[in-house]
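Encoded as structure tokens, the following chain is the form predicted on its own, with no partner shown.
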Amino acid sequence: MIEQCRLIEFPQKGDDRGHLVIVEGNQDIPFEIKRVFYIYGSDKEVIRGKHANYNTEFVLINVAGTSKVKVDDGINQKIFRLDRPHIGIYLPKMVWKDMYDFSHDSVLLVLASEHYDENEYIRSYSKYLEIVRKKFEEETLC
């Protein structure tokens, strides 16, 4: 799954007046946007995240400022670093995710897939690894 999660650089337009960035679901992203949320005001040390979703697709852009976010499949882990206003993660459902090191002014743009569900969420790291590990066997036993 790590593989799933990658970079997505959005179309510009500008000119002398600034800059504009275009994101529209089912053609920039892979998949109708039916939540959006932001996370601003984090100090440096802290972490968010810290959960998998079992159906939920995500897009993370830095709209302002700076953060790192460290993706895990329970076998493999990445990290991005998101810093220009243009470029966003894909994060595929079932990938681990952990959101830190945010600048002072840093405002996180999130487009989830899925309307907010807290059933499907997994935040227990041990859960998480224990859900992938089986998934994982029984698909080797096919």
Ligand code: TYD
The other form holds:
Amino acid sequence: MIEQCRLIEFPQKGDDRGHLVIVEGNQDIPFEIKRVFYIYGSDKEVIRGKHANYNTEFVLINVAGTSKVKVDDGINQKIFRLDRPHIGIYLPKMVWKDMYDFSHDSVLLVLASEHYDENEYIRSYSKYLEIVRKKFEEETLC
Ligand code: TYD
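Output block for the form predicted together with the ligand, input the form predicted on its own:
Next comes the full complex, this chain leading.
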């Protein structure tokens, strides 16, 4: 699953007036965008996220400033740095994610494939491990 987490480069149409980055659902983003939220004003020491989602896919873009995203599929972990407004990270469903190391000017834009539903969040890491390891065992047996 961790291999599915990947950086996406968005098309840019900058000119002498400034920069313009284009992000189209179902095209640059591999899903229809149903929800947008953004995170800013988080201190450097803060760790956000700390959850997995049963159904939602996400793309995270630092439209200003920088942050890091640690992804974990229960077996492997990988750290991505978001530091350019035309680069996003795609996160599939059922990946554990931590966002941290926010710069003071960080604005982290999040595009989501589903509307908000607290019931599809897994907020306990031990529960997450239990679920993914069970799924892995089932798939290995098949
Ligand atoms: P939380 O999931 O902790 O944010 P993050 O993972 O980005 O650090 O969400 C913080 C609060 O906001 C929590 O009470 C749930 C609420 N929330 C919504 O109501 N709608 C949303 O789309 C999101 C992302 C959060």
